[in-house]
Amino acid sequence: MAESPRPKRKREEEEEAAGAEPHDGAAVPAFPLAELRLRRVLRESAREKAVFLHGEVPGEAVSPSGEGANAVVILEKTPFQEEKILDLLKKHTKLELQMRNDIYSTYHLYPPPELSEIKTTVVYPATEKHLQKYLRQEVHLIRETWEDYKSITLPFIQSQSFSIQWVYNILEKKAEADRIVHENPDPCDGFVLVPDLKWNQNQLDDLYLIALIHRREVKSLRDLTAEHLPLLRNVLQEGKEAIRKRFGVPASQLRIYLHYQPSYYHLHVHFTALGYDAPGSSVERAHLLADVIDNLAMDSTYYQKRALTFPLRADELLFKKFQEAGRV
């Protein structure tokens, strides 16, 4: 919960619903970061300027009689904000030379605290599933036929207790009600549009929103037929218009897509800035919503016929199921 990102949830990456139950909107105490005992670095990404940590919160930091609990802490350097660039240059202009060669030189610049924000995402208490999710693993491409879906993937989904209560909390306005950008309340063809937790909403370069449909029986791309075209068209058209009105970003600068495999099994659509290299937007996982609509308009059972390719990490249970079936 997010690869979710939550959160969590992994609304892509975090988004994602692997076990711990989120709160229903009630006030909760701040996470005791200063008490965290670092156990290991799960993964670091120079490209994303992020590090994923496994820590333990001792029981006494939470409750006198409580037991310690695992936590995942994600530290991310936030993007530069254009309106603060001048402050960065004016408030701290001292440069520490590292290297000079002809016209090229590199320096260290240490910005003041107010310009040194690090976005911190906490999954707490974290289950073993959360720890494995953020641990660096080998990745394999799976080519799933419809028969594979029926015999391997669907039984796996049905056998797992993936928690998506956080999704229902948003749909029922028990949580994040003040963050809703747009809602179509129709129980069949409606949805809620909210900012993804990976977006701090301070700049548009990494704009990221999620549309969560009201219908609860539609798990993924595999469930879609022509029956769902009114719903998908609502998400596409109303989502684009809501983002244009609220954030001033035109439809031509949006990437609107679904994941397969999704990170949680409740149909949702990603809206990201076209110039943003969002997690999970690569060709092996993302399916453009406009293309999905066209495919279903041509053939109602398109996604019950075609093979779909997606990446799985070596430690994922679904990957092991494909191995056991001799499909890897």
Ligand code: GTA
The other form holds:
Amino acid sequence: MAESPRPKRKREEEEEAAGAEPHDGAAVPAFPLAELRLRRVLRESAREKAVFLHGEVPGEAVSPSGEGANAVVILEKTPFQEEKILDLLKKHTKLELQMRNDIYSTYHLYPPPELSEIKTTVVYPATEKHLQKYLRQEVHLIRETWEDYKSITLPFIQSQSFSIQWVYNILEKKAEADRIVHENPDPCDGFVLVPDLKWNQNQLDDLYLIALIHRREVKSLRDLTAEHLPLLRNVLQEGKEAIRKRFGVPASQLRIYLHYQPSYYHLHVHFTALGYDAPGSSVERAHLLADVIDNLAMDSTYYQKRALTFPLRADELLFKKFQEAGRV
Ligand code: GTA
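Same protein, different condition: the form predicted on its own was shown, now please give the form predicted in complex with this ligand.
Then the entire complex follows, led off by the chain already shown.
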């Protein structure tokens, strides 16, 4: 638990703005959550205290393929905020004894509405790929050589990847402009640092920011060479400094890494609290930025030479491409 990183009023202003400012800057009504038809539970996790839902928005024009009316809704219980715990103890609406045994007892505590927030993330309209992404599935590890990258992965990325319009909206200040924590405006070696979609900014325990580079042609780790070292060093140094200044978290408590494979092929760097077990921070997917910099400084073509390992879900098209090529 940690202190709220920002004053409450500021948060409220941002929340109001978030409700009124969609990706193109025009005002839209809130997502009609109460009318959502639940199609299925894609995944639920007791550990993450989150559930991933596939819903259908009634009354929306449905394309022949059924796309357009689909939504993914992620409901997630939020971490405790230290400054609100006293309120939780004092202002609960009901306290029900569940069991008592000697010195041990458990209760159902029902907090007042203002202390029972559920973080709700909506992807709407959601594509089939979004539905697949959140569906619980068997996962396999792939070992991709540079030749595999060129003959299997790159053609797949060019034909299939997720839209990165949301990235361009941030870089062009069409969305989330009021959330920018730091910007280096240099078109070649600059970037924008913003809170990640997954972080509600109420507490530092699950701190999560992303740095999006201004350059548009760098898709992933595989494109990096020594030419990108000034950019990567800027992201590392300035990102650390901006987070220390804004949130008071020292660099020694940050995990700063890139994903391979990413979901979005516009180079970005994840900054998460070291104590937070963020989705995608495990060894099969995360590459520490400091190590990436060292590798490139030793060998400019390091990431065009070495094999890279990553997990793929069994029904992902990229997995099928590796299977067809006899590489799984
Ligand atoms: N600020 O509009 C955005 C935005 N979008 C669309 C994505 N991101 C955004 N940030 C802002 N505004 O950290 C963030 C994502 C992610 C990063 C992209 O950009 O939150 P990536 O390209 O490496 O893709 O990173 P990644 O990691 O696969 O994406 P993502 O969405 O984090 O999914 C990884 C897994 O985490 C999912 O399969 C799921 O199991 C889990 N997960 C995803 N979203 C949530 C969530 N909201 N709550 C809990 N778990 C989640």
